[in-house]
Partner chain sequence: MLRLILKRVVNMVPTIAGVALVVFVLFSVIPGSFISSLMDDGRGGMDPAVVERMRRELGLDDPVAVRIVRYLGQLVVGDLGTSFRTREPVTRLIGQRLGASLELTFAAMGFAMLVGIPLGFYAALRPGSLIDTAAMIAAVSGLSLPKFWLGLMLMYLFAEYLHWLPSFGYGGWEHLILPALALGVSPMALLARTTRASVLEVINADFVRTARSKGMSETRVVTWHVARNALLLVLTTVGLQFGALMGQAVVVEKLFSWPGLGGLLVDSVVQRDIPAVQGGILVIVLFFLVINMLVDIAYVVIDPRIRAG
Amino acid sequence: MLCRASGILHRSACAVRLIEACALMVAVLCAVIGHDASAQEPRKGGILRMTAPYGTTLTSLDIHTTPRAQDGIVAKAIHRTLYRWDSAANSPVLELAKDVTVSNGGLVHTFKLRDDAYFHNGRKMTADDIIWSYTRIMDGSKGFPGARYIRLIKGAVDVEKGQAKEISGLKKIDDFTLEITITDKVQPGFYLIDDTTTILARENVESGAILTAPVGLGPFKFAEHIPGSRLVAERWEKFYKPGLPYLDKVVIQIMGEAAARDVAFRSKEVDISILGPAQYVAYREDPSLKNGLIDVAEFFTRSMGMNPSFKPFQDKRVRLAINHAIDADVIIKRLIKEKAFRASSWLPIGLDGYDPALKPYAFDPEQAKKLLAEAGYPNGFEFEWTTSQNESWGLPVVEAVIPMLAKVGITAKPKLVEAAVLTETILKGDFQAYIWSNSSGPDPLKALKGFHSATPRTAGNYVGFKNADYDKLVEQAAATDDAANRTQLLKQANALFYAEAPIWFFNYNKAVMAYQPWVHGLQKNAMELTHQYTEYLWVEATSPAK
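Which structure does this chain take on its own in the form predicted together with its partner chain, if you write just that chain?
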């Protein structure tokens, strides 16, 4: 308008200005778009401050000695196993090998190992390192938790028993070719992925240095450990994945206190933090935090185990009555604050064999009363329920369930014990009922084998489940070479276990992690959300960590 009023001379000047203004706008637009694009482009450098939330210390820096989730957080930064978990595909994939060929009916696996994997002391990894690590785990004079996985390899048991010095199923073809013969037709990736089967440098272990300065094959090399406070690892320049890791440094802050983690996260002193139910509600409702949440249905099933040696629980109708008497949805909504998914069988969501067609037992107190009466307990009965303090599946849940059971005439008397005592009580079978959270993946076959009648209580059959039909289905699933048939058999076994109801099916854990807006590359690891493969993580330049 102003231009029109100003004459021809002015008109040309205005046109120039208009062009300039347009050019400026285009430039600004390009800059904004360019900025957005660069924000999504992984950035090299920076520090990530993670939290190790499961206690006030790490158990040990010798990862072969500890199966705890807390130590796995460190392991994912410093160490590597033969396989790793691919969160996108929800399955194990090769990590320290480039290729594998399977022969002899699925029992012989020939791995073409990476020839570019270097330990943090500069030495190249070879087949000897894998053989040595697995042989160490099977040392019969020591108690390495990973033995339960390595036992899959032919001849491992002989070493364990002291009848052999070498595992016969491990054959070095050359420095970078390893033949592994296994005893069962299973996917070895489900076994050789556990942190307790990590490949270690022999010299680091034998010198004892592993306890204070571990050497691994991971993307970050150990730099500092202040016990009870933090562990720092720095980028390993010779890491075998080109261009990775992005970060310069990973700081793992050991923070066992949820309230302290909350303050630290809100004051931007940590970049990622796992949340409990109470925090989940607060973070979901906070506009500044709600967009920085990642969640995943972890392979953990929470349940009340019923001991068949306790007479009322021997009757399937009683067990079904308990499943009908408890309103699990209300507990998940009101108490757990929706930080869980309702369980509809043992196998959790996302696992091969999980059947979405199976529906959770309906909350139906009348049906529960009817079943109890049919079982000969019209007036109910009393049982002792062993529990820990855990906020997501311990005493608070038991206290919420007690009045529901009381309405159908069942009196549950809680027995509060420490976490370690709960484990011991369950392993000894010294309970009438317990409530616990158990790993139910990633291998559906292994998860269901846990309830095979031949599986001892200490190895997973906590409720002493015995069912010949179930055993047969699991055995058939283990024997078949046909993947589709195996899935079908697993579904049937899972459904049978559900129908027999040896447990109260409560929920699958919904793990939730809060992250700062400058953090990228987080993986929805259903095995354990805190276990992040750190090489894929990166931070924007806006991160305050220096």
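Please supply the corresponding structure for the form predicted alone (the preceding block corresponds to the form predicted together with its partner chain).
So it's only the chain below, everything else dropped.
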């Protein structure tokens, strides 16, 4: 949808910034495949060298077990989900199905599956593979992150609770026809697109081979993984899209340090690389690099989550005090180098339910002190803040916030962990506070359902949020057929979540990627810019990679 704030003509600087942000959102969401206007014929062959920038390792080659964006980079090359994201249309589209018919008031979706999709072991995919994959994800003893999406299917929660062995809402009509009954009147593509809902080959999983040599349905088949260094995937000749992929090989270089990525890119050792704040400033001012940048306002909300099991965070006044004690605008301007938009709620700009009338919490240390005193903490308190090294939302941000909190009497002690460990820590609830970057779109209902009291931590409710009024609003939004009414209900739920402040609302991410002049086919994926559908990428013969 287009940003609703684009027609607001207030004179305040805040409103102007909001209008500018919305204009950018409108521009970048009109994504087209390719980075230039030339009508070059895609070249067959060559190697693309990507970076995996979000840590020094991959969490697991079993994509069902990990929600990290780092692992999703690999998934886009090797695996496939029932739907994929179309950056040009700004919507999910069918991927592993050719057609879908909808009946029973929007609750029953009958998919005509592709009959030309082959796993990399040579076996054809059927409806059984989708049923098995979704059922595996709902194993309640495993806590798979994709459960938050599969829960949409009727009977999935029964499997999660151990009350059933089969998901009643999955019905095989024949090998290539699958009926899925869902519980809410929503577009299932927003749910069945996430990498954690990937369709896997049962034999690859049950043999344990997936951990060292994953078998997928994607355009590239696994070739090599050197932990902490790189993953290599080669063209799958039986990929179901005629003529694709173009590339012979994709090499994913694991490079968590921004300085290392910078050196590698400038020396032409990598072809595309995500930029951190410092690099963004340097590249956009460098005449030799500034024309090789693409950016997109991603559907991600950065925040500090507060664990309600830690006594001070049980009090709403304490959570509000933290939001008032931090000067987020200064951090975004000076540290993040304006490579972000200030968060004024959970839902990012451009989504139904986002309300431009909501204003960010004002930087007001005196109000913060007052709230802390009212909550019984006149001298403040101390807490442990778990973070990774990430330069855009990790340790550097924590270090900038610590003195701000100290001025109101709160002592924050950072606990630095590797990115993969951070994910595991959050899913287990083993923290007092954390800072992370979470997907908050593109479907607002899906994003807000993540905080429903019935949603477990492993399925998205990382802060254990519980509010009966909030639950009711989300449930009503899921049940209504009226789009306008749904938007209003989502707006109310979003505002209530903001008012309860279970997190410190930091920013919405602006992702920036640098590419070499010989690279073509990049997509402005607002879901996650590093998640490129690699079958569309190609390189000119001038590429130095051989």
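Superpose the two forms; the largest set of C-alphas matching within 1.5 Å is the rigid core. The shown structure was predicted, so the numbers you read here are calculated from the model rather than taken from an experiment. Residue numbers count along the first chain shown, from 1.
Comparing the two forms between the two forms, the rotation angle of the smaller rigid part against the larger comes to 26°. Relative to the superposed rigid core, K472 shifts its CA by 7.2 Å between the two forms. Superposing the two forms on their core, we find that the Cα atom of F313 is displaced by 12.5 Å between the two forms.
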